[in-house]
Structures are given as structure tokens and as C-alpha cells.
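Here we start with a single chain on its own, the form predicted alone, put down as C-alpha cells.
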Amino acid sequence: MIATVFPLVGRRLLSSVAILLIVSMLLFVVLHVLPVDPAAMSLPPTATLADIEAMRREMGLDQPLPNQYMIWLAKVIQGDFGASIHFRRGVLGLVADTLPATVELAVLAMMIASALGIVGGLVLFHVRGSRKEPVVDFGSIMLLSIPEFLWSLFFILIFGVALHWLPFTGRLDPDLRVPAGTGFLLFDALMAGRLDIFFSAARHMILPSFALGIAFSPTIMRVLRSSLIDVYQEDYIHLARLRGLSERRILLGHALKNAILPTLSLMGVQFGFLFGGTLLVEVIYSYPGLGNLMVDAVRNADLPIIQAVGLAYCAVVLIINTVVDSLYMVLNPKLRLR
């Protein structure tokens, strides 16, 4: 099973490579051509003709497009992203500060999303045929059709404001302070010993992570729901009603392990989408993620950092990929013996 999972996460390497250069080739033409000089920025206001030309020397931005980005590459490489225009810090600190905290948002809303998601097409399956399915399926397309920026607004208004159970602002109470380790707050809490920066932190990512989750999950409940019935048109399924095995150990025990597969490969490219999609839901929150941080770049016009989160987005994106894809071969023998 090994020997067969690693060429494919092999081919998924380079295949990430390739594709990180085509999306930092990308990054760097379109941001470039804009009306916008980093060398200027960079620089005080008081700052004269003389010292931009230099500034712009000293950052290779005299030279043609193609040999500029093969600096910027080297120096990408080497593990140097660069300096902030704004913040005036090395952007790869930067980075490094606020990508935790958007992927433990993210895996949490995944999470979620997926039990939502599977219980909630199980429920779909289960009311097919009946006078219920309608009404049932006519509320998975209703939350389907709701954004996750709606669902914030909604929850932000509800439990915030109007009933003020949950905090909607930041990532952690104020007068508590984020312990040193890895970035991922709740990990961090938990080695720590400090149960109320735990709870604090699970308290702020409640309303951001099920306004995410909740958002993404009506597909995977309707895409497991197809996927059981295509599976019940199977022999196997009539042969084990044909041994007396009740229907709950038919859909527990045989038919939902092969509908939980191609629902599995979504699930990749749902956790894709809602990475993304922490953006908007950061910005809401005021949560101190990798979204919030491209806003601010945006606004001001941060080069070095608009590049950095694009790529940090996409080889996040392509990880998760690579590694549904391998679990996805673990788990369906058939393609194991291709």
C-alpha cells in the first residue's frame, strides 16, 4: 500500500512545484505592471528623487521584468520574502504569525462542515421517497444558497449582539496573553497548561468557524446522498438483503464506506475552497488570520506581502490536495491495483 501511495505523492510534488512557479510567475507580472512603485513607498515621504532612483536600484526594479523576478525567485527560495511596505517587518514573520491561525480556523470549520455534511446526507437518504423528502431537501438547497459572510453577519447579530453568548471580535479575551509555541492557539493553550486561554480561543472561533462550516456543508450532504443511492444500485447491497442483514447495518456497515469516497475527494476540494474562503469571514470577525493580513496589504498596497499570502494560499491548497489524494488511494483498493 506504501510502495503504491508514493509515486503519487511524488507526482503531486512536482506537479506543486510546477504550478507554484506558474502561480508566482503569475503574482509577480500582474502586480508589477500596476501604477505602483515600491521603491517610493518603501521610502519616508521626505524622501528625494535621488533616493528613490537608489531605492529602486538597491531592489533591482531598474532592471527588465524577467530579471527582476529571477532576484525576487532566488531570494524566495533562499527563505527571504522580502520587507513589508506597511509594517516595515520581514514579510516571511509575517506570514508565519498569522498562517496558523487561519488554518486552525479553517481545519475546525472543515470539521464542521464534514459532520454537517454526513449526517446531514444520511438524513437526505433516509427521507428519500417520502412526504418529508421535499421539505427536507428544499432546506438543504435553502442552506446552500446562503454565503458564509450572510452566515456571519446572522450569527454575529444573533449571539453577539442580541443574546451575547459569544464573543465576535479578535481571537483571544484582551487581558489574556497568546502563549509562545506554534501559532495554533488552542495546541498552544492545551502544552501550556493554560485552560483559559483554551477556552477563550475556542469561545472566539465558534461563530467564524461554524459560519464557514455551515456554509460548506450543504454540497457534501448532497453529493453523499447521490453517492448512496448509485451505491444501493449495486449487487452486493441486494445480495446482503438477501443474507437478512438489517438496513441499518447495510448503509452503516457496507454501502456508506464506498459512498464516502468520491464525498471524501470533495471534501479535499471543499477544504480548498474554504480556506479561501476564511478571507471574508477574518475580516468580519476582526480574526488575525491570513486573510485579515491580505486585506491590509490590499489597502496599502503591499507588494512583498500580497505575493507572500498568494503563495502561502496556493501551496496550502495543494498540500491539502495531495494529501486527500493519497487517503483517497488508501482507501479504494481498485485504484491501488492500477
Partner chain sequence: MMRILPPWLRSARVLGGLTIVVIISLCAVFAPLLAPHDPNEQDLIATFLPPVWAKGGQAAYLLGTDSLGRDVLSRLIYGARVAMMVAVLASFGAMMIGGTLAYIAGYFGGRIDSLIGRAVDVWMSFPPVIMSLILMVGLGVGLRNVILAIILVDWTRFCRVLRSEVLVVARKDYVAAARLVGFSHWRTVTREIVPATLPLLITLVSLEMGIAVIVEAILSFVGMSVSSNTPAWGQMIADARQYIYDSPWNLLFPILAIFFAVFGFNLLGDGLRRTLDVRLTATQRV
The other form holds:
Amino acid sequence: MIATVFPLVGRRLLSSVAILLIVSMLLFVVLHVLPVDPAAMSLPPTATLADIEAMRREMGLDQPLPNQYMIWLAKVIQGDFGASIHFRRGVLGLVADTLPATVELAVLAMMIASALGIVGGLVLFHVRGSRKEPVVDFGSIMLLSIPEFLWSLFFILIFGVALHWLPFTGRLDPDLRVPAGTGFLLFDALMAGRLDIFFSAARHMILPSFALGIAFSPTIMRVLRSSLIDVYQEDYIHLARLRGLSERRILLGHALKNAILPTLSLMGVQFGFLFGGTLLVEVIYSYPGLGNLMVDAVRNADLPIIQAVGLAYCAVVLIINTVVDSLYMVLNPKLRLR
Amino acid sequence: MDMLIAKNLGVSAALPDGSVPVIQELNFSLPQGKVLGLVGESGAGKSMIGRTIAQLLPPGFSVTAGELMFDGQDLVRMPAETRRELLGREIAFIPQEPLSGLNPVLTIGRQIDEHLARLGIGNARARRDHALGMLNDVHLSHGADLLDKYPHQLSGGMCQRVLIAMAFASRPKLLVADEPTTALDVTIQARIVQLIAEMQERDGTSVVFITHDLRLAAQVCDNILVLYAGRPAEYGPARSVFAQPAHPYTRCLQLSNPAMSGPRRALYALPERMPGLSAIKGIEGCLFAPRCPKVVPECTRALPPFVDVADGQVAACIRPETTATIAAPALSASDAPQAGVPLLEVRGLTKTFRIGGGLFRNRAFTAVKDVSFTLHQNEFIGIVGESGSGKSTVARMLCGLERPTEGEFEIDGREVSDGSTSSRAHLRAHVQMVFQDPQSALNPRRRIASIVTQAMEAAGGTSGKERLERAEALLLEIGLPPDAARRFPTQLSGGQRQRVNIARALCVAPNILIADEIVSGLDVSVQAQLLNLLMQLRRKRGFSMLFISHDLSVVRYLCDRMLVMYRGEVVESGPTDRIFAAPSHPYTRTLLAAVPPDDPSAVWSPQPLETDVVAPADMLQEANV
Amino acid sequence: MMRILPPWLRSARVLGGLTIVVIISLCAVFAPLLAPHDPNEQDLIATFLPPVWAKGGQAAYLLGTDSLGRDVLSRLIYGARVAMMVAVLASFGAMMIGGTLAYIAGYFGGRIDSLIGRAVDVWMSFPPVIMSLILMVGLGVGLRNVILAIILVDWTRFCRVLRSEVLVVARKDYVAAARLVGFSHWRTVTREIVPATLPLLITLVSLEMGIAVIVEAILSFVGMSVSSNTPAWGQMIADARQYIYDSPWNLLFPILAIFFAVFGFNLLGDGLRRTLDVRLTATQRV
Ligand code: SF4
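Alternate state requested, the form predicted together with its partner chain (shown: the form predicted alone):
Let's see the whole complex now, leading with the same chain.
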């Protein structure tokens, strides 16, 4: 089985690289029609026009756009993403510092979204046709209408400001220091044996990850529900009943295995959106991840960062999609064996 | 001992305006080891009986009268848990659609294993051995490989064998087979029926065999129960019901089915169709009265009682003695008009599809190989073949929906296969197609008038009034009331929709009609109406037709000449009568032998066909093309 | 009375959704008449007033005032203008681009289809929020560019969903039949395929309007949308967040306004989907 999935995943990865390349090109074009002049931005206000001109040449800005892109690409392949104009630091280092925090938050949120989505989907399916259905369904539409940034603000109001239960700024209590390591705080804290840090980090992550997770769960719920309803129309479910299988066994052994397929392919898309959703959540919770880096860079028109962070988001989404697709292929014999 | 007994069984459906009987006054007894055939057209309630046995009725349906005794226990009143214990153990089912009857994401092995585990076969090794034995019993070779396969990797026939193996795994006392062969090709159909008979004899199982095919039922069943609108019309030993039908409905059913042997006779076409659930309540007295050729005023007084007409044969009719006098009209000489000049000449038509994506992109599959024939004016040619034979691809190429890879064809002396605008226009003026599935062929958002005159809309320059007039004239010609013009396709029955489908094709007065399986999926009485309509139109309009069908009897009735296609090639062609009398190609012989004979006492000896066992992947592919 | 209404108007969801949408639209159109105050009028002695029912509320400011003493209710009402404008223009723009490409891809298939499919893949690898932010950097701030950015980001939602539906319809025999009686491609698409996919299109537009409202709020939250003297819900949230301890109410009301609007569009969309019998397969329901 692994052997048959492997080439398909390989192809998927290959096309991801191609997509990444196209995305980098598009990013380059979009960011270079910008009205601001990065050369002027990177110099002190006292610089003369001649200084700016010299800077432009140095930055390669006097070349035609395709050439600029090739120069940039050549550097990127060597691992040089340039330096931030604003922070005066290597971009790669900045991204490497913030990416783990965002990934950690996103993964936690994905787990929450999947758990809520699947449980909610089963509940929605369970009440179908009953008098509770309209109520539950109405509720699910309401949930669907609350995006992650509203949840974030709402949670701050309730659990932070009103109830004082949970912290809502940063990644750790101010008196604690981030331990060195992978950048995945929960993991690093455990490795360092610092339970106090672990719990502090966990408490800081509860609100943002739930805000994200809840926001993305209703779609999963509703798709699982309708896929289950579709699957229950199928002959093999009817025939399983005629073979005397129990309803429980039919749901777990037959229906869910089929209904999870469309749900899974939706989750791939949703998780891509969710990863983008971290941006707002990070800004609201002052969580030091890619999102805050991005927003700072946007405010300062810090092109090298915007470019690199944009690519980082893209790369992670492509990885998520590849993982979900591979899982889909493992679970769907029709794709696997074609 | 009687395994299944129905005593005055009644099932009702709750509709918004009250409850309606779905099944009424059902009585039968099925002795151990015997086969009972439930026969009727769609809507007769035969599948509902199958569901009643399992008590898995659709929401709103419930048993309202009588009892259904299985092996001495009342299936209706027993607790659900007890009944579930019986299902799959003592009572087994075989479905209509084998491909969708198996779970697509589980291997065959897993599904058999699950069933065997429920039957209580202890460890996995034993279950596997048992499974291999079962597959062997249903003549599936390479059982060990098969266990690791998924349903979509098997052909329909193979899936049905797997399902039969599972059904007989517990040596059940009762088997319910709901149209087990309808979705399969003829040659495979015959083999599956034989297999069920073989297994049934082995285990001494009683079988309820649900089918729409009276001829098939007469072959395989001991007793037959003919249903009409949920009420038994006739019940008795299979042979005598078939040989001397006592109920007019049975007789009409028989006469509306084209014969496979003997002189060609006209078809008896019952008017209208079986009343639907909501219409049943409006009928006074005998439910068949609105369509019965022998109806007299007394018939509408009360539901006719069941009368004994012969040994063990009962009929719900007050005048069973008149039934034998129902006869189909004779075929007139003008029904076989002389063929004229050549209209369509096909030379070496070939179609190759590229299949698969990605790594296998360059695998080619030849759907049609080197097909040549000539269609004359006024001639009906039948193209016969099973699924994957390429017959539909031929049709699609000839009307321009598909470009031939090789070969050419000319219509009325003009070469048209080059796909240029002018040849498309020429093609359009001469050839029209009637599609198989009226559901998909009629835009549900257009009114009938707009559908049938679509060709005028395309040409432009006609007013709405002209179009409406033309539509009404066309509808009249194909036997629909003119007021149908204002309706939408969903407001018509299947047979009526197929008439609209034909009317649209006739709008441009083409001289060649290509009809792709246009009567498959219709009930026999509706099929007879349509076939007679085609004959009548041919007499009046004089066109040629390419009639594509898997049903040999229909082709025999309608067509002057026929082509037999097998895996993309024409293996035999010639006058229909000659081929039926003396088939020369082995495949044609297999095909003919697979159809149950008209005479139930004749020996039915379908021959095995090796494709049934091999099921090459490319044949499966073409089903999707 | 109920009988003469088309079925889609009889659904409670559609009616509910429509009511909400109409209320918000009325607020947007008649804002100057409805708003009790000028939305930018500052009352620096009455800042952070709670709503009228809370302790310290004043009848002159029904929903209280913000950090500059501006009337929250009036700002909410005026904020509906930005929200509705973005909702309508952005979703129609996205529908035009995405829909056109979907019909082309689904109907013609083949190479053009895979080309459009690739483009959608590229777009889908970008989280919408990130992409719109980057586009805003390229385009520059302002409401017009917000609308443009949403169109450029969200056309894929239409394209993806509609394409697979067009594919299904294009395989119907009645489309082949239309070609056989001599319909041109244009006429086949407009007369046979578009009507069949119209319910889906309408449903998608309704859902997209909700999304557009959210994206606009996000962009004004990060200060990339309207200029600071035009009231917008996202901006109100951004302001209020800085004074969250001074007046939580200020944060709550715009949150509710956004929720209310999005809920209205979603309810309408869901109701239309049900009553117009749109068969969305699972992957399309994003
Ligand atoms: S009872 Fe009358 S109407 Fe009914 S089948 Fe007999 S003859 Fe026909």
C-alpha cells in the first residue's frame, strides 16, 4: 500500500514546488508595482537623491523586473532571503524565529477543529429528522457566521476581561524566559523539564487555539453530516442492515469510513484557510508568530519580509495539503489503485 | 413445510391526504426448497414485499393487516432485535445493483470476514479459509487474490457472485433476490440465475425471486405471483400461469413482450400505465379496470374476489374465462416496408480513447474497431451488444458527438466525418439522435413545447406561436395530448418523456434516427407502446433507424437487419431473421442462448462465456466512456 | 396567501436571512436619516459612555460613546454602508470572474480546463487573509482596493464550486441534444447550462457577501481599508481593542454587528440552497 501511494505523493510534492515557484513570481510582481520606494525607505531621511539612486543600483532596482526576480531567486536558492529593512536583521532568521510559534498554534487549532467538527457532525447527523434538527441546524449556521477574529475578541472579553480566567497576551507569563530549542514552546518546555513553562505556555495558547478551532469546526461538522446522509442512501448500507449488522457497526464500520473521505478533502482546504487565520488571532493576542511579523512588515513596507513570510505561509499550506491528500489516498482505494 | 407464509398481508403508506394501501390482501405460501416469483412492473409493490420481510420499510410505511410467518414466527410482530438476529443468518438478501451493494472502501475480504465474524466463525484463519471455500462455490477463481480486491476492481457479475456467496454463507432458510440480474448483461444474467439455483438446491433454501420479467420467472420459479398496484392479480404454478394466464393483466404482459421465436407478431400495448400511490384511492372496484381490455361495468363495483381457475391457480378477476381471447393485432404487410437506396454508408469506423491520467496517460483503448455497414432508406438496423461492446460509441460518432479516430461515413452521398461546419449542418439535417435516459435528455427547466422545437429555436426566424403550433402537431403525432406542450418534463411519466425525446428528434424531419437504448429501463407495457409508436411513425414518415439495444427480443421485433458487436467489433451482421434462426458466430450463439425461451417447458441452456470470469479492466473502462 | 409565493420565499431561513439583509441595507442607504448623531462628532466630555441601559448611560447615546466621545450607534449605522458596499461589489466582481472561468473550464474541458484548474491551485495555496493583505500592500490602502483585493482573492471560490457543477450539467444528454439540433456554444451555455447552475450561483453570491463583510472588517482592523474618518465596523473594533478595560461595550457592539450581517447572509444562502435544491457535493461546501 505504501509503495503505491508513494509515487502519487511524490508527484504531489513536485507540483507543490512548481506552485511555490509560481507563487514567488506572483508575489514578486505584486510587491514591485508598489508605490513606495524600498531604497528610499531603507535610508535615513537625510539621504540625498544621489544616495537613493546609488542604493537603488545596489539593490538591483534599476534592472528590469524579470532580471530582478532571477537575482532574487538565485539568492533564495542559496538560502539568502535578504535582510529586513526595518529590523536590520536577516529575514531567514526572523522567519525561523516566528514560524514554529505559528505552526504550534495552528496544529493545536486543527486538532480542536477536527475534534469539534467530527463530534458536531455526528451530533448533527444523529438529530436528523427529529424535532431537534432545526434548532441544532440553526445553531450550526450561527457558528458558521462567527469568524476566528470575532471569536478571539469575544473570548478576550469573556474569559480575559470579565472572568480573568486566562491570559490573553503573548506566549508566556512575563517573568518566564523562553527556553532554547526548536521554537515549539510546549515541546521545548517538556524537553527542558520545565513544567512551569509548559503550563504557562499552554494557558496562553488555550484562547487563541480555541478561537481558531471553533471558527473552523462548523464547516467540518456540516460536511460530515451531509456526507453521512449521502452515504446512508447507498445500497451497501441498506444491504448491511439486511445482513443484520447493528446500527452502531454500520455507522462505525461502514458509513464513517466512506463519509470521512469528502470530509477529509474539505479539511485540507479548511486547514489552509485556518493557517491563514492565525494571522489575525496572533495580532489580537499579541502572539509572537509569523502573523505579527507580517503585519509589522506590511506597516513598514518591509518588502523582503513580506516576500519571505508570504512564501512561508504558502509552503506550510502546501505541506498541509500534501499531508491531507496523502491521507486521502491511503483511505480511498479508488485513487490509490488507479 | 412452509417457510414463508403471507396471510392477508397489507402495507399502507401515510400520505398527506390519508393512508394509501401499498400492498393489499397478499396471500401465498412458500414451501421449503421452492422458488416463488413475484412478478410485476414498477410500482406493483414487489420490492415493498422484500422490504416487508426485513421490516425495513421507508418512513411512513407500515404493516396494517395480516401476518407474515417465517418458519413459524411472525416477522411483523417479533421484537426488532430478534428479527435482526434472523437477518443475514436465516434470511438472506441479494440486491439489484451488485456494484453498489458492496462498500467501496473495504476489500472484498474484509466484508466477507465481517459477515463471517457475525455468523460466529471464531478465528481469522478459519474465516479466511471459509471465505476461500465460499468464493470457490460461486465459481470465482483466484479467490485469494480476490479477497484483497476492492469492489470497483471487479465487474458487476463478479460482485454479484461475491454477494451470492455471502448470502449463502449461513446456509439460510430463506433467500430474497430482488431483481438480482436486472443490472447485468444478458450473458451474465443467465449465469447468475443458474448460480442462484445451484446454491439454492445445495442448501435447500426457499427463494423469493422478485422480477419484472415474466419469461424469466416462468423458467426459474415453482410458483408465480403477479402483482398489480399492490394487489395480487394472479397466483399459481409457474408453468400454468405462463401457459394459460387467467388474469387479463398477466395475458397482456405476456403479449406486450416481443417473442424470441416463432413468427413475428404485433405487440399488445396496454393503454396508460399502472396507477401510482396517489391514484390508487381514486379507482373503483378492480384496480386493473381502467386499462383492462375486458372490462365490464360490474368490474368497478368491488375489488374482484380471488377465484380458483385451475389446480392451484387463482386470479382476481370476475371474468377469467375471457382472458384467453385477448390477442395482439396482426402485423400488417406494410410494417416491413421495402428498403430503398443507401442513405448512410459507414466505412472502417474506429475510435480510440486515451485513458488514465499522469503516468499512464498514453494508454490507448480502442472502443470501436473497423465498423462498416450501410443503412438504406426505410431500413431499421439493430446494433446489439453488451456493455463495453462499443455500440453507444458508434452512435455518438454517427451523430457527430464524437470524432472518429479512423474511418469515415457518408450520408446521402456526402462525406461528413470531417467535422467542418458545413458537414455538421448536413449531418444535423439528416441525422438526429434519441437519447437513452429521458431524465438526462430533457432539460427540466424547459417546457415541453420549447424542448421539442429546439431545432427551430436554433435555426431562428420563427415566432413563439409558430413553434407552439409545431410542438402541438408533433405531440399529437407521438401520441401525447397537445396540452402537454405547456408542461415541464418532471410532470410527465417515463414513457411520456421518452415520447417527447422522440418528438424533439423528429422536429427537423431527419431521415435517419439513431436511438440509443431508448426502451431500456421502461416497463414492458410502456415499452410495447413505444415500439408500436416507432413502427407507426415509420409507416407514416418513412425514415431509417439505427436502433441500439442490448435486448435481443426488441431488436427482433423492430429491425430488418442487425449487427452484433463484441468488444468494439462487429462479429456478425445480416437479416434479423437469418441471425436468429442460424447464428454463425459463437458469441451470437451465446447471446441468443442466454435469453430465456418463450416456452417455459423448453430447456434453457445458457452457455458460459469466459469474459464473465476475466472481466478485463478495459471493459470496465468503457462503461464510463 | 402563502400559496402564491414561490417556494423559496416560503422558507423560514430565506425570510429570516432576507429580513436581516434588508435591515442592514436600509441602515446603509438611509444612514443620515437614521443615525441620531453625526458619526464623527466628538463629545470629549462624554467618552466611554456605556449603553443607555447600563449604569451611567445617557439617553442621548443609546449604545454609548467611544474613546473620542463619538456615538456608537451612529457609527454602527454608518458602518453598514462600508459593509454593504463591499459585500455587494466584491461578491459580484468575484462572481463575474470566477463564474466566467468556471463556465469556460467546465464546458470546454481539456487544456483550458486544466489551465484554469492550475490557476485555482496556485490561488488555493495562499490563505485568503494573507493574500488579501499582500495585495493591499501592492495596491495601496483604500476601500476601492479592498474590494479589488477581495475579488482577486475570492474568485476561486466561485470557480472551484461552479466548475464541478458545470461539469455535471455539461455531461447531461440535453446539452448534447442542444448541440445536435444546432445550438452554438454560446447559446448552449447561456440557454442550457447557465439556467441549471443559476441557483448555485445565487447561493454562492449570498455566502460570498458574508465572507466579504468579514474580510473588509479584517482589513479595516489592521488599518488598510477606509480612511480613519469613515466609520467602519472593523475600525471600531480596532479602536475599542485598545481601551478594552475602559469600555468592553465598545468592542461588543461592532462584533455583534458583523456577526448579525454575516449570519443574515449565511442564513439566506443556506435557505436558498435548500429551497432551490442545490446539490452541493461535499467538497464544494467550503
Ligand atoms: S375484473 Fe374486470 S376489469 Fe378487472 S381484470 Fe377482470 S375483467 Fe378486467
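Numbering follows the first chain given and starts at 1. Treat the numbers as computed from the prediction; the structure is a model and nothing was measured. Each form is matched to the other, and the largest set of C-alpha atoms that superpose within 1.5 Å is called the rigid core.
The rigid-core alignment places the CA of I284 less than 2 Å apart between these two forms. Shown in the overlay between these two forms, fitted on the rigid core, is a CA shift at A312 smaller than 2 Å. Residue displacement note: A301 has its CA displaced by under 2 Å between these two forms (rigid core superposed).
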